[in-house]
Each structure stands twice: as C-alpha cells, then as structure tokens.
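One chain comes next, on its own, written as structure tokens: the form predicted on its own.
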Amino acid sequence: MTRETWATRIGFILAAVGSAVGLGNIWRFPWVAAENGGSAFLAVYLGIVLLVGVPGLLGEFVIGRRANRSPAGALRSLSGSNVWGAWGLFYVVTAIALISFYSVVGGWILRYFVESSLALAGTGPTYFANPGQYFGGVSAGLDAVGFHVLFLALTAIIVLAGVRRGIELGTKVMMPAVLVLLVGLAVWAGTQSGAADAYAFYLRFDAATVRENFFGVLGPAAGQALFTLSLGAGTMVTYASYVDEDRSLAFDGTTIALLNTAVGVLAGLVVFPLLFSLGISPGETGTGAGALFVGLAGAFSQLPGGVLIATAFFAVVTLAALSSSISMLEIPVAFLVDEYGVERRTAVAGVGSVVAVTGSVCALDPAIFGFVAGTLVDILLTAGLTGFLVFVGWVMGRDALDEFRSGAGGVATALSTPWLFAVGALLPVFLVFTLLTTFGMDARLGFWPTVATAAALAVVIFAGVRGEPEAA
C-alpha cells in the first residue's frame, strides 16, 4: 500500500497550524487564562511556548519525518525495540481521550452556530434569553450526545478522504477563513468601550503578579501550551511522517508555533473586550468549560447586531474545531493503516465507532468530561511529550541531529546541538517537574525538593532508556 504524502509545503504547514489552532486557542485559552490571572498566565504561557513548545515541536517533527510512520511504528522502527513500540500505543490512547471530549465541545459549538445561523432570519437565538440555563440544558445529556456524534461524523468524512484530498484540502480552506474572521472580530472588539480595561487585564505585564502566582499557573500554562501546539499526543509525528522532501523543519516548526500563538492571543483580544464592554469580569462568567459560552452569549445578546456577530464567532470556532479534530482522529487511523494494513475506510469507521461511545460517556456525565478535559489531558500530554523528547535525545541521538539539519539553513544548523541537549536533558526535567506540580507536590515538599525530585526521576528515566536492550 503506497503511503500518502502532502502535496505542497504550504499544505503541511496549514494542516499543522490547523491542528494547533483549534478549540485549545479559541475556547480553552481564554477560559484557562481568566482562571489563572490573565496577564500572569499569558506571560508564563508565552515563555513555555518559546522554550518548551518550539523545541518539542521540532522533536516530534524529527521522529515523524525520519520514520515516515505514525508514533507507535516510528518509535519501534527507529529504536528496534518492542518496548518503545508498546509505549507508542500510549499516543493512540491519548488521541482517543482527546477527541472523546473534544468532539463533545465541537458539538456544543456546532449547536450554537446552527442556532445563531437560523436566528439570522428570525428572532434572536434561544440562548440569548438565559445563557446560563440554556448551556446547562444542552451541555450534557442526549442532545449533547447527538451533536457530538454529528461533529464526529463531519470530522470522519474529512479524514476518510485522505491526506491530500481530505486533511490538506480542508485546512487550506478552513485556516485562511479562521484567520480572516478572527482578525475582523478582534478589530471590531477593539472599538468597544471596555477594550482598554480588557487589554490591561490580558496584556499588561506585572512581574510581581507573575512571581506570586508562577507555580500556581505553571501546570495549567504548560498543559495549555502543549494542548494548543498539539504536542504530546503524536499529532505532529503523524503529520511530519507525510513529509516526503527535505526542508527546514526548524523554519516550519517556528512558523507553526508563531501562527498558533498569534491566534491564541487574537482569541483573547476578541473575548475579553466583549466581556469588559458590558461590565462583565472574566471571573463573573463562572469557571470551567462552559464559562465562555455563558459569558459570550450574554455579551452577544446585549450588542447591536449581536446575532450576526455571534454567527461569525461560532463559524470561526466551528472551523477551528474541525481543523484540530481531524488531526486527533488521524493518529489512531494512521496507526491501523500503517501497522496492520487496514483500509482507511475501515480504520475511520472503527475508530469513529469507538470515539462515538467514549465521547458519549463524556457528553452524558459532566464530572467525567471535566476530568478528561482538564487534569487527564494535562497529564497525558505532558507525559507524552516527555517520552518523545527522551526518545529523541537518548535513543536517536546523532540521527536526530542529522534529521534536524537536513534542509536546514545556517542558523538552524548552528542551533542543532544546543537543541538536542535541551530536548534530551533540560526539557524532560522541566516536564517531570510540571507533572509533580500538577499533583501538588511542590505545595507539600517545597520548590527545591520538588526540583530535586524531578531531576532524580529524570535521571532514572535516562538510565532506564540507556540500559534498555534492543529487540532481537
């Protein structure tokens, strides 16, 4: 079976950006930022994107392009180890966990978009009357299951069409549309009366606030950075595996990270001015997954032309959600196609059926949804990226340098050795530390004992990897 590849370089970049630019930026980013201090969170988040996200993204690219396989096959073929092949199954499970909750949120978005579109020809959307009560009624239960399945079906149709005719073509259409609509909304939101206060909350750097809240926002910021860059689940390994020519991975990775971060910041420039213009503090919208649905629905209902604005906003989010969900579904589909020679149609149907069930569980039980969308995703993505980086630094080694330098320019080539040191030694320690803070160990032990524990655990991992025998 001939393996598909991207038709164009821009197709690969837009597909990767589409994977990164999704609900993580437009839905999850403003919600998590509001819960963690606005500008303090933004400062920590941007630092993690630059120092952890970009090197990690390049690490996944190196694995994917070197092996031309999905994560499980890539780790096994590059290492010659069945143990690493078994670890690759972790990424299949992670992808299924991600899309299980993601398609539920996609269903919410799709419902709001349909409701807003239909209201253009008549009275205001139903959710205008009582946003909180409306969201509470549609966010869980059989209605949520129905829209989850509908959103999943749209995702499956695109993935079924393949890499070039499905994923690449779809993202070439969706991503420019998302950027144009989002820029337009951000410009318009900047004219609203509360824009200045919103910008102060969101963009003003306060070093004291960052120092006071650094460890409290570190875990959420790291999880958000990995989530929005599609790191730790194997998406970027899978997408890079479809690259069939030498080109600068450093250039492509940096471009993708910058575009992704710009969209995340843009989303905040839309959401926060809307809330502040109506005197709504981000904290007053409530917390958790439904915060923005409730807060923005209330804002739209009080704005002139609110129905049109709501329709445009939910159109942006629907397209962004689809561009990400197709990348999540592609991971287990590619695993079945690559490792077992399953026909793409059969693989899509099989994985789609599994996710229809797991997503329905999330749609029916808000407690399960909250756990999967929050704590579980943060842990899985952080652990997943740690595994990839350890693999690059301690298993691939010089092969990783060769792959990094292939097609790279002079600057990227000069940075290749520091990059390998960072991904093989420094970043795994940081990610282990982040996992420990997620479990509250820093509060129990203190900062430096937690750092020492993270370093010791990382050394144990490194020693285990170095001592692991290859498969016969």
Given for the second form:
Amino acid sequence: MTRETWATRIGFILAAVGSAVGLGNIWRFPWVAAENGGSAFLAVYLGIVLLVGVPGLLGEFVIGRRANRSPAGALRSLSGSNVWGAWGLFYVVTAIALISFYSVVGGWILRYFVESSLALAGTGPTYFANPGQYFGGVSAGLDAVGFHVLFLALTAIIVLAGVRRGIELGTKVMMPAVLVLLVGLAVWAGTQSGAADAYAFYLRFDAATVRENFFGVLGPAAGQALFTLSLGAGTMVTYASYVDEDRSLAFDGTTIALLNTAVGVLAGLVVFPLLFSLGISPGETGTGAGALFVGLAGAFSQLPGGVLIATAFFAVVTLAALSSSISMLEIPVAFLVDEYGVERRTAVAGVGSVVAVTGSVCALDPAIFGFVAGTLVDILLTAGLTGFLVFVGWVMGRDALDEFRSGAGGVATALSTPWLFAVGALLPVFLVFTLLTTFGMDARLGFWPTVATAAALAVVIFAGVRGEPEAA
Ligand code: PHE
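Compare with the form predicted on its own: the form predicted in complex with ligand PHE:
Below is the entire complex, every chain and molecule, led by the chain shown above.
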C-alpha cells in the first residue's frame, strides 16, 4: 500500500497550525503571559519562539520529510541503528501521555459547549448558577470520564478517515472557523466595559518583572513555546512525513509559528476583557485548569447575550482542541501503520482503547491529572525535542542540510548552516538547561553551575551519539 500524502501545500500548513493552535494558546498562553510581565513576557516568548521554536520545528520537519516515516521508523531508517529505533518508542509514550490529559480537558470543553448550545433556546445553562461549584463537580469523576471518552471518539473518527480525508479536510474546515470566530469574539469583547483595563493589564510592558526575574520567566516561556508549537512529541515529524513535494520548509515553519502566535495574542484579547468587564481580576480566579472555566463561565452568565457568546467561545475552543488532539493520536497510529503494517482502522481502535483507559485515570484522579499535564509533559517534550535535534545535528549532519535546502529560497539557504549549528549544539544545551531547572537544579546550585552542568551533559550526549556505530 502506498503511503498517504497531503493533497495540497495549504493542507499541510493548516494541519500543522491546527496541531499548534489549541488549549496551549487559548487557555494557557494568556495566563502565563499576564502572570509573567504581560507584553514584556511576550517579547521574551517571541524571542524563544523565533530562536528555539522555529529552528526546532524545522529540525522535526527535516527528519519527517527525509524519512517519510513516523518518528520511530524515521530515526531507525535514517541512522541504521536500533538504538535510535528504540528511542523512537519514547515518542509513542509521550503521545499517549499527552492525549490522556488533553482529552480530559477536551471533554470539559465539549461539555460546556453542549450545555451552552442546549441552553440557546431556553434559560441559561446549568453552569451559570454557580460556575465554581459546577466546575468542581464535573471536572473529575465519572462525568469527566464520559466526556473524555466522547471527545476521544470524535478525535478517533477524524484520524480514522486518514491523512487527506480526515486530518487535512478536518483542519481545512476547523482552522478558518476558529480564526473567524476568534476575531469576532475579540471585536465584541473590545466593546465591553472592562476592555480598556483589560488591555492595560494584558498588554502592559512590565519590563521590571522580566528584568528582575529573567531566569524565572525563561522557564515558563520556553515550556510554553514548546507546548504551543507541538514540539518534542513527534507530531511535526509525523506531519512532515506526509509531505511529498520539495517546498520551503523554512517558509512553512515560519508561517506556522506566526499564525500560532497570532492566535495566542488574539485569545488574550478575548479572555481578559470578558473577565475585567465583571471586575474579575485574573489573579483572583487562580491559575490552572479551572481559571478558564470558572472565570469565563461567570462572565458569560452576567453579560447580555452571554449564552450565545458562550456557545461561540466553547465552539472555538472545542475545534482548536480537536485539531490538536488528532495530531497527538496520529503519532502512535502512524507508528503502528508504518512499522507493523497494521490497518489504520485497527490501529485507531487499539490506541483509542488504551487512551480511553489512561485518560480515564486522569479524569478520575486530579493529582495524577496535574502531574501528567504539568511536570511530566514538560519533561517529555523537552527531552523529546533534545533527542530530535541531537539526531539532526550529529546523525544526519550534511543530509539535514540537503533536506533543509531543498525547496528553500535564498534567505533560508543562507541561514541553513547557522541553523544546523544551532540545532546541533546551542539548542540542546539550552534544552538540557531547561530540563535541569524543571528539576529545580538552578535553585540549588545557582545559575552558572547549572549552565555548566547542562553544557557538560550535552557534550556527553554528543559524544555518545557520535560513538554509536553505523550499521548497514
Ligand atoms: N500545541 C498544542 C496546543 O497548544 C498541544 C500539542 C502539544 C499538540 C504537543 C501536539 C503535540 O494545544
């Protein structure tokens, strides 16, 4: 059977944007930005997206397009080494961890969407009465399990339909809808009474916070950059493996990163005016999973036409979450299809059943949910991206340059050598450093010793990879 490919270039771009744009933009980004210095954080974050995110994204693209295989097969076939093949299994595990928690949040959102749209005809949805209590009641337990399974089933249906008729067609419909609805909501939110205060809060340029606590801001900014660009899980390797024409990966990657950032900023322009119009200060509702639900549900319940706005808003978030969850499910599915010749149908059913269970565990136990959604995912994505970049720099080397240049324009070609140096040397050190700060090492050792440790560890990794004998 011949392997599927994207039907169009825009199809690939939209699928990748669909993967990138998700809960990371709409729920996580506005909060992390507001907490870490507003637009000054935005500047640091943009810097990381540009200097780490885009080159990292291109690293994943280069592996995928070169190998035409999903991560495990790609790493093995390009290196000829079973050790790399085994490391590829890491991405299957990461994908399952990701979708296990993501599908639970997707389920909450789906429930709010269903509740809101059912209420369009009648009185307000049940969550209007007491948003905090309502969220507490449905966010964990059997209710959450039910909606998680429903969300997962929707995800599975799209993935089942395949690359062209499922993922490509689905994101071609979903992404424009997300953009149009979000712009509409932002314009509407701008007319609310709290808009001016909200913009002042969100877009304030609090350089002092960033200056005083630069390294504290760096961690959240880096974590957010990886998560939001879907890096380190193998999604972008998998999607690029379905690209069959030589067009500029650098151009596509930059477009994807720009669109993704624009949606993040736009989401903030929707969320904050709503909260401020009710005098809810974002700090009060607390951060974390509940903020979006409790804070916004409260705002919707007070505003004229709130049910309609709520329906539109939760529709956007549902679509954005779906177009991301399909990209997570596609990783293990593509692995089974590529490596074992399993039929897509069987692969989706198999992986779906596993995630139905692992996700239910997250839905039942908030402590496990918190761990998976937070620390575990941070570690897996950072380690995962480090693996890819070391591979690009130290195993592919020249081949990576060739692949990068094929289809690239003049500017990208000129930047290809610095790019290889960055992904092969600088970025791994940076990522190992972030990993060490996740384990709290900088607090214990101090900043420079942690940098030195990161550099030393990276060199050990490089040497280990170089020492790996090349088979066949
Ligand atoms: N980028 C997605 C979001 O922002 C999450 C994601 C991470 C998707 C990793 C795929 C892989 O919601």
